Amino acid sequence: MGGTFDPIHHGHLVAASEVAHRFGLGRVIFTPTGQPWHKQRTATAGEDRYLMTVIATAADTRFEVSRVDIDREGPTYTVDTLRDLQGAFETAHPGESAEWFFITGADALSEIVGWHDPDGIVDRAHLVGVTRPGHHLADPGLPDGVVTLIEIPALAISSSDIRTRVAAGEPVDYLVPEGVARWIRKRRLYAKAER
């Protein structure tokens, strides 16, 4: 599951759980982006986003967090993420195979044709676009069978709204896991978030 996770919130966790259930996934690897090439704003430091993701996912044994994008220099491209994760799997499990899925927001997925090497992404994983209720699930125009779009009720929570709430001094309790809320307060993240 790729994303900026700035910050990770309950909507992300519910989406990962729903997709894991629907496809019978043994695990979901959260991969916070390093330097997201497509974001207009500057993301919070990668180490903070990585640690918040570790805190948020710690209670679910199906979830793990990878540093693959945080540790890679330069812009983060999904095709590189998939290549690196699949290479690590092949090294750790020689001779074994796995079916790969890439989970992201349907809004991001709708722009996949503009991503770096979209054919390489489609060749490496089945794409799963998750969205919030009331959002139109737009088909990104890819061949049949390579994308599944799923509506997730808890995705009504958004990271940008959480950043704005923190900047305004409003509570984010129950929007993010308790440990993430504590990390935000401890590190004084989003104190100057865009409004």
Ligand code: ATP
Given for the second form:
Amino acid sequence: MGGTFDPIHHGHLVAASEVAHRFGLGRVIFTPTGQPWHKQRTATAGEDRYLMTVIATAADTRFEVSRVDIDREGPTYTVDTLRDLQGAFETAHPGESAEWFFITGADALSEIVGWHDPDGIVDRAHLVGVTRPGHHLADPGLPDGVVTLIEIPALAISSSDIRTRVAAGEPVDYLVPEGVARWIRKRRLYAKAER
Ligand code: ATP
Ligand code: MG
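Having seen the form predicted alone, the form predicted in complex with adenosine-5'-triphosphate (ATP):
What follows is the whole complex; the chain from before opens it.
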């Protein structure tokens, strides 16, 4: 599951958990982006986004966080994420095979055809599009059989809203895991309103 995770919140975690359950996945790898090329604002330091993702997922044995995108120079393209993760898997488990899925919310799925090398993405992973409040979930015109759409419990939470709340001095308790809320306070993240 790719994302800016600026910060990670319970919407991301419910999406990952639901998809893991529905598809019987042994593992969900969260990949915080490097420099987010399609976003207007400058993201929080990769290291803070990475650490918050680790804090949020630490207690779940199914969840892992990968540094492939944080550590790669230049913009993050999902096709590179998948190539790097698959290469690392082949090195670590020679001769074994794995089935790969890429998890996206409805908003990200609708944009995927405009991403770099969408054919490369669908060659490497089966797409799973999940419902997200405020967004219409639909196949954005991908070839037959490359995407599955599923309904998940609706959490109207976004990282942008969390950043705005923090900047305004409003609470983010129960929107993000407690450790993430504490990390935001400790590092004084999002103090200035930036969307
Ligand atoms: P921002 O507001 O900064 O764009 P975000 O909340 O959309 O942040 P991202 O890191 O952009 O979070 O999203 C990563 C992935 O998680 C995307 O595929 C997105 O669609 C999905 N996602 C984010 N929030 C939810 C949610 N509440 N329910 C379902 N999917 C979500
Ligand atoms: Mg987003």
